[in-house]
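The chain below stands alone, shown as structure tokens; this is the form predicted on its own.
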Amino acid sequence: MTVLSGARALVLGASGGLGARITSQLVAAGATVVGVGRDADRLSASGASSTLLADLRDPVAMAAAIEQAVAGGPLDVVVNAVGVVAFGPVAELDADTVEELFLTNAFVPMFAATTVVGRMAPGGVFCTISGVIAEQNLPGMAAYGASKAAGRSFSEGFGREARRAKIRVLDARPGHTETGLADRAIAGTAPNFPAGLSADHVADVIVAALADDSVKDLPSTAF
């Protein structure tokens, strides 16, 4: 088991609907958590031990955030909960939307892994959240799904490399979750989704997996 009490943790996207809940649960479990995000009020409400405002799409900002997080020693837990969504048919996609989707959903976890891999303690865990869309893409969400699938694919390869350093890599793929993200789309309008999973439930499953060394993947069926 990865002992969360006393663990040093970093949550990227701690000001988001899911990241904030994961942060608060890690703190409740006894971890010291550095929360990073772009909304100061939401970061404060997450209960993180310390916070940093940063746009993690910038590799320089990512490096600075990780340097702050490792100031007290190697990290035991890293969670990437950064993400954006866009809706609409392929015929209406524009280059700026595609670029932002991939920069946020695919490049951010890559920037994080590249910067943090040598700063994690043996037995640590790195988790990123791609979502069920990475398992099966949907019309009206093609570019979003592709960006998340790229993140999932990266996690798969990174996970095989990280085993040598005794770092466990998890990719979490919950179904549609009620975080409010769909209402903040960077393009298009969300379809009428059925009621989604509770954000608290999804955070529960992810935090439990962080503490359980036997969990190597978190497919949609885990939620």
Ligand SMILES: NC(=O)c1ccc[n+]([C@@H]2O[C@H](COP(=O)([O-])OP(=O)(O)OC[C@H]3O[C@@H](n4cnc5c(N)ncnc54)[C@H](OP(=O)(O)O)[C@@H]3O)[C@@H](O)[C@H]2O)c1
The other form holds:
Amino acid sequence: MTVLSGARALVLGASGGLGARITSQLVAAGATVVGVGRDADRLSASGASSTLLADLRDPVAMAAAIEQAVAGGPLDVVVNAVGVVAFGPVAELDADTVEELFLTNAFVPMFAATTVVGRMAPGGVFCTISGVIAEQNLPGMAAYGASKAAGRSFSEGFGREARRAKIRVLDARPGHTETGLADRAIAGTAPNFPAGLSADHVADVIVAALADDSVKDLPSTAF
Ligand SMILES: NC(=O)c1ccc[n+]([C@@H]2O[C@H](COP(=O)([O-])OP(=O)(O)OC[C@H]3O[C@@H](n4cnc5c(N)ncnc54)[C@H](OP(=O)(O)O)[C@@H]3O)[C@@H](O)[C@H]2O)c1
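What would the structure be for the form predicted together with this ligand, rather than the form predicted on its own?
What follows is the entire complex, opening with the chain shown before.
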């Protein structure tokens, strides 16, 4: 087991629907959590032990946030719950949308891993949330799915590499989850999704996996 009580944790996207739930569960389990995001009110509502405001698309801001998070010692748990979504046909995709999707969903986990991996304790766990779309892409979500598949692929390679440093890397791929993300799309309008997974359930599965060294992956079927 990865002991969460007394663990030092960093949650990127702690202001979000999943990030806030993961943050509050980690704190309840006895971890000290640095929560990072852009919305100060939602960050403080997450219950994080301390908070940092940063636009994580900027690698300099990412590095500064991680520098502060590791000031008290190496990290045991890192969760990346940062993400944005966009909808619409390929013919209507514009370059700004594609850029923001890839910066947020693909570059952020790569910047985070690059910056934090040397600052994690052996036995630590790094988890990023890609989503079921990284397993099979869908019409109207092609660029979002591609950005998530890039994040998933990165985690696969990073995970194999990080084993030597005894860092476990998890890629979580839940299906549609009721956090309101789909209503905050940066472009387009969400299709009529059937009722999604509960955000509490998805956070429960992720936090249980953070604590369980035998879990090496979180495919859609784990949710
Ligand atoms: N909800 C779903 O159906 C679903 C399904 C599968 C996978 N996922 C993935 O799960 C993750 C969490 O999603 P969610 O449903 O919890 O969405 P959410 O509530 O909208 O949370 C998204 C988080 O990303 C942060 N964020 C976005 N851009 C950022 C930036 N440039 N710099 C810093 N923080 C940034 C937001 O911070 P601020 O609000 O403070 O800006 C927020 O904390 C995402 O990667 C999402 O793609 C979600």
